[in-house]
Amino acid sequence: MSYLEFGAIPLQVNPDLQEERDQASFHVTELTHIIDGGAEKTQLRKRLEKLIYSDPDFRRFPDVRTFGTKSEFYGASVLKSIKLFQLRKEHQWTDEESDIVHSLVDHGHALGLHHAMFIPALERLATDEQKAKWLTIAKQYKILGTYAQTELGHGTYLQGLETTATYDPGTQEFILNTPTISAMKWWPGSLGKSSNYAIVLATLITRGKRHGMHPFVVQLRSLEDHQPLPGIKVGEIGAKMGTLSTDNGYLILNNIRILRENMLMKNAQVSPDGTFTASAPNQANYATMVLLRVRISEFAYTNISKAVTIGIRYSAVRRQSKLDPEEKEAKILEYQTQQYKLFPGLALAYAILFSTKLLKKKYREAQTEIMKGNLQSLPELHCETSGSKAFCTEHMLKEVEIIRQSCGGHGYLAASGIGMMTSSSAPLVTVEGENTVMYLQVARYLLKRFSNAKSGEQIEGCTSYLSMNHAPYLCPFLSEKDCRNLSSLCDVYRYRAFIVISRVVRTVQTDIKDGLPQHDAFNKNLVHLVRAARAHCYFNVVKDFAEAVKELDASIQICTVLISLCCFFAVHGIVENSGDFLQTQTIGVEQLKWLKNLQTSLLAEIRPNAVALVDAFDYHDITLTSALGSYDGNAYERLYQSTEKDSMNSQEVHSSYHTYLKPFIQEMNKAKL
């Protein structure tokens, strides 16, 4: 074959890759029905990756992505964007089918915030003649929106915000100010160069007394050609290390009216003259922000899982010096090292698939009591939203990092798919709440809960166990065999996770007793306090997980399959923080040895059926765009393909040479004579 061919893509699946689907224990489909939610949904999602790759702007977008610049990229994105809408409208597509579209086309999309928190906003913060105003004409795309709430100097401290809304009860208006420069709006997503409208959050002033955060409904841009309108400053706050698809924004506001009806009052009321009303508790302005959380753990599902299948894939036809000498070369996957930085990262995400789903249950049974007005179930909510954000992002952007480097160098091209979703990963972390800040607001939460089961109360949700009678504590690994007992293992974990509490809360109730402010007996303990959030986020996913095993209607071959990759989540887990699990007297020096026999012995039992794991997520090549991880394998074909589409091989020769490389050479040459 002459170099010219290289690039031609075999029309056939590599063959190390086939061997491996050949291999498997379970039928694939099956797995990815459980995974999509039954044979239906799965048949909703194929259809409408159909409809939406059959564009071939759908389908261009990928590219674009990945070889242009950001202004391409931003542009394509509001082009996809639009695609997006003209197409709900279209087909009346539900929620649930526009997140499967979102889904398939990557989340980030220049105006997402429309539908991810400018939408949900109205409908859970407006009353109903304003949802009669502001609701329909947003779903007809009249106006654009997003929700400009994190300011330059303030981001998880809400009650810090620095944008006030002041009323004047003459006018009958809202003035916005941000007063000084921390104050302006920074970071909000679509709101640079896309969003004509905002729902602003700003400290309420009315009659001289401050009334905590509201949401006011402001328009950023004229409807008739996009400029800013007087008194408004907003733009792009510049280069970002990913997420290039998103315009984020800085806002300024100088003394901006907007009426008196512009105020979002379903939970709070300011009347004709100045009369301030809580009809709710301000915490009820929060419920956006609660739905944004459980989207994030959504996402981190989404890029562990496309992270895992380009790794496990990549792993399976890459072939790196030989295991027996007399064999050739082995594939990388048959490197247990290998396995070691794949297979945590494959048992995260069917983890936090299970968790999530669990919890996506939870909210919205929660939200129809809360737009009822029963906001009792808040509190557990904001707290298990909280900690599922914090423990999937964190999580999965430490295990997408280790699957990019166990694909070597070629995990660093952009081709790869793995750098920019790394990159695209970083930013989950803080935002919607930076992941210590989420951390010590579960662990405020869990505090006041380990309170409540002291005197007596009967803990339920998610923190039942506070309650219940953890003494005398034995050990349930009693042999080797034991460590392989899901019901055991999450013992271990909800055992650890109530002495790291129970701990932390002496202590903090030591240092209180002894004198210390209890803000400062707080700040003292804020590591310990973080580390009783982890341990309690920990426990909660290990049990969500393993019910949901247990709970499966499915074949035996794939309970088996997700019992040992269930039961690799749990004991990796173990290992990996063994100094609590030995700390707190949780399990001895003996059960860490069988505990770490086990993991590596759990390696060699989830190595067949690798490949078809990843393959349940069934991502569509357009989807996963990565020359590594396509489903046919040939890996080294589509990266050679893939510099066909680099500007920088649009020509042989590049323009720097006759500027700056000839003369430096003709000048060298000369010198030489």
Contents of the next structure:
Number of protein chains: 2
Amino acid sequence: MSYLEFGAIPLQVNPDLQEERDQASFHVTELTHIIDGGAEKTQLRKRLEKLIYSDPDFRRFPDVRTFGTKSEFYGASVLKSIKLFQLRKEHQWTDEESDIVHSLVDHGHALGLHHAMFIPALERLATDEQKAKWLTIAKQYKILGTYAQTELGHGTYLQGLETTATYDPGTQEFILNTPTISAMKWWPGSLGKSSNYAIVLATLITRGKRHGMHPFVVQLRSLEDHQPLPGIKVGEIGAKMGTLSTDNGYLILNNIRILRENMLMKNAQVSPDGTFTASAPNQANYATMVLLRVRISEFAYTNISKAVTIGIRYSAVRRQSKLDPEEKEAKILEYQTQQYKLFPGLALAYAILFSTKLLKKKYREAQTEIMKGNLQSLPELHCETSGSKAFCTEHMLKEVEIIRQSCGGHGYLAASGIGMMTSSSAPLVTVEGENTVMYLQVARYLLKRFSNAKSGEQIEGCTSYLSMNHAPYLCPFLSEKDCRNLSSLCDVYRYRAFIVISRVVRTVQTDIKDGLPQHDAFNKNLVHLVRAARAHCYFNVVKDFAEAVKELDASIQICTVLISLCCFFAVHGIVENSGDFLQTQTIGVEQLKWLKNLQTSLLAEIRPNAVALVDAFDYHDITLTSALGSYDGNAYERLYQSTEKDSMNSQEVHSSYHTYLKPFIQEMNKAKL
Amino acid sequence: MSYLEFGAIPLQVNPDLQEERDQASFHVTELTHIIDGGAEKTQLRKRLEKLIYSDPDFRRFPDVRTFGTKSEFYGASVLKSIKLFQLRKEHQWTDEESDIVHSLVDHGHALGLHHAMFIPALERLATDEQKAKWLTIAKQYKILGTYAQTELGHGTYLQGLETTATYDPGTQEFILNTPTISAMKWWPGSLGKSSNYAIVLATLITRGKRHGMHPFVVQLRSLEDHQPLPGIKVGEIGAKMGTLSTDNGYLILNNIRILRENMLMKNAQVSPDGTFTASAPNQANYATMVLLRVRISEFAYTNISKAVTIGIRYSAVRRQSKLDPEEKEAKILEYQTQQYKLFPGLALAYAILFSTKLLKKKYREAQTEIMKGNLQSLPELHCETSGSKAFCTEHMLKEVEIIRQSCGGHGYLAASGIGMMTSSSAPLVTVEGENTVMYLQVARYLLKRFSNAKSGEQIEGCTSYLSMNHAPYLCPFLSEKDCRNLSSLCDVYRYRAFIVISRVVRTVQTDIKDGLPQHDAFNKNLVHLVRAARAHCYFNVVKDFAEAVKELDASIQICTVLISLCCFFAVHGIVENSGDFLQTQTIGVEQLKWLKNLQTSLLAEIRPNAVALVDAFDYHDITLTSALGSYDGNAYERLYQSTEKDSMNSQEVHSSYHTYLKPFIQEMNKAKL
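For comparison with the form predicted on its own, kindly provide the form predicted in complex with a further copy of the same chain.
Below is the entire complex, every chain and molecule, led by the chain shown above.
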């Protein structure tokens, strides 16, 4: 074969991958329908994929994604935004359809915040009159907006935000200011270069009094020439680890005057004379945060399922070393250590999938109540979504990184798609509620519910087990076989969570009894409180996964493989956190031995269906954008092909040779020996 | 303050950071000298820093590092290479001096492989005659070379390399070929665009017989115009997660004929008639691999110490939320959860530092023996360096990522320096021996030594504890106070390693007794074998750290703080792996409770010296390149300042507005309501 032929992609699927598909015990399409939520949903997704990918601007191949300047990416991303707006209008997409399209254009787009935050905020926070004014033109794309909350000095602690909006009754205007460097808005997407409007969150000051954070509509740039308006300094905050396409921005406001009517007044009002009134509880704002956290759990599913698709397909076509000295080199997927890197991620993808489906259902039910003004379910929903957000993103990021490592050196190449996945997964542990803060909010809720339970209240919802009566616990695992029982596994997780929570409650209470103020007692036990929240969340995800599998309306083949996977997920979680389980005496050392054996047995059991289980996620090759993970498995050819598009290869001799290298070599040759 | 003043960097150190420095219990300079290896070494380093950083081309600010094209980076990197070559010649740097400079130019440089691999390989593998020919002109930079071993299809399994060198006695030449796509060289640094020569590793075929892998000197590019020679296809493999400055390359050889004398013949020869003879054992090649692994452990120290410098300094100047509702917002360093994210990395940095110093000393001693032809110490050195490489890089990468997360959103910005640190840390778990493969090599050695010990042999070196007599083990922790004893902590680690290793030996032996071939028994237990190797490595690092601290010739203040840190390192490791310690019954649940309490007490104990402990690493601001971690702690001003250099901000209105956005907005405004 000459080197000119190396780049040609074989027409057939790599036989090593085909062999995997041939040995699957179930029909992949059936599982794909379950994942999508029904055959008709799969069809809808495929129709939208076809529509989007028929446009070359949406075919993001590695050359576009990895070999350009930030400015080029951003420009391409503006174009994508506009095309999406036009398609959305033309096809009158429902929210569901928009969500599907968004999951295909996964690296965000320049004007993404317009639909993601600007319009929803107007819908939520504007009066009817204000909606008529702003929402209408926003939906017509006559103005393009974003939502500016986070500041350079404050993300988590909203009460600390420093931007001010001072009411001037003389002119009936608000005067917006950025009083210090840490007060500048910093991070909002679509802010740096794209938007001409923003909803700015600022501390309202009227009649010399501060009234907390409120939303103000502020025009940032001229609608004629896009120049920033006088008094406004706005720009890009700079390169990040990933998310090249978004112009996360900063914003400095210098005595910006806006009309009184630009304060969004659905929940609180300032009258012309400066009188402040609040008409709705602050909690109403929670509902949107809650939805965003559900969304992020869904992103976690997307990232881990893509990563494991790449990792498992590549491991089926990469051969390295010999298992048996007499045989040819083995697929790396055969190695137990490789399975141990990949299958936890595979199981996690399905766990997050089913758990998030359930959470979304709960969200919808609660949302209906909230719209009716019944906020009762909000604290529970807040706990569940905070916990889900933290658990899913934490575990996803960890497993994506392990999967990247499982791809060896090639996983470090941009063309692999998996390196970029770690970069785009990294922010999810921080955005929309930093994970440690999320766990501590869960912990606060757990402490409250625990004390409710203690005082005899009947607890319902995700913390109902806290009213567990103190009957002596007996480990349900009397033999290795028992460890396969999903109900028993759930029991073990439940009891472990219960013990960990009750212990930290006791410690905090003791510290208070010993004279510490409540906040000090809490602060002294932060590490233990996070542990308790993690134990609670782990139990919930295991339980959700187990229940979903039990209730599944599917073929026996699919049920069998998902039961194995769910069992592996639960067993792996115990082994990985075995110190906690042993310490709470929910299992003993004998049980741990059985669980470790079962864990490796399950690796072998899952092995034959590994490729089919990732095929079922049904990612389009363009969505994956991975030379290692393409459906046909021709990884080496695709890697080699990707080099052709690298700008470094556009010339045989790089320009720096002429500038630097040649003069140097000439000088060295002239030098005396 | 107007927004124009925001960018000015205050002249004084941030008072929040100064306060930390004022409360340190020890003299930072004293610790810096210990880290550097003496006051004169610190002076040497500072002299070289001054020399290098006086040249603006070496002042790598975020603008240079993060806002350009790959091609621009590479060009700048070629220039840096040449300047380094010139400086090296001019100042006649020793190897030590070169190493120091290399640690300052940490992202590698385009021609880095010339000194790192090409010249050492010639020194190691060439005959005296060949040295006279190649080494001389290589040292004079008349030719620029690299070392091409890894192929697209093979990294770990060297026997699988497919490039061939077939001897033709008719012309007394070797004919080099890349027979398949997976045989192309892929990954070598400096190969894509920079080098005009390479040492190519290829399977030697002579007289119809294969003789394993041997090194051949191959000219790749013309010395006149740098064009690839006929039959050679060479180029860049494409963008990666990090390491922008190196041209990792691919190479396809199509019937390339080279002289017989181009085979480097120190250890094996082909005579003119094609007769093959080998004169040295293959093991001689190990020594270089071993050195590279020590180097990588040193890189692990560099990365974790830089990351934790950034994380701790930033945590001292960032204030968020209130610990006490009556007080002002707290430094995030005050939060126990934040300390729990940062101090394990801090302790790890010192653990790797001391452990690697010791390893390097052992390497030097062994090297002297090896040069004398005594290869006896090689297997032990191989085990120690493989284990150290895997342990240090695995833990470093994990902690760097946790530290990145501890910096919140700003840690995701390129200007923070920490995001890039994760990208540049990521390859270290794969290069020069993939970590899982490394651990399995350690495991193989452990099994062998265990069986030697069993048969009564007196074991020395790092596995000497395998000859432990089976006296009943008693946990040395009888109270929480005992858990602070470094010797006792070492004992616990030692015994845990011993138990884990003996159990996996038993399992493998049972599987063999049950009829499995040895390789199958091994493969069936890969996961357990890796666990055993990890337990061994953890013990060794804890022991090295504890011994170094005990033997330290330093002030009482420094000894005290390092003892706390070492104790924290050991205690944290037990808590994190408590399942293993409980399962091996090296500790019980009561002890674990004490250890967890001690762990949080130690967080509070280390807290006042946290900043001083990272100051002692003494990184120059240019070396750190971090807006968050600069010595003066003016993080917000530096972040804002970094945006000025972003090309996205060179114009108020981005070009895409004119191309895409304006026509779209105009169209929307024309559209009917």
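Residue numbers count along the first chain shown, from 1. Note that the rigid core is defined as the largest set of C-alphas that superpose within 1.5 Å between two forms. If you're wondering where the values come from, they're calculated on a predicted model, not measured in any experiment.
- In this overlay on the rigid core, residue 100 has a C-alpha that sits less than 2 Å away from its partner position between the two forms.
- After superposing the rigid core, the C-alpha of residue 268 moves by 2 Å or more between the two forms.
- Once you line up the core between the two forms, the Cα of residue 167 ends up 2 Å or more from where it was.
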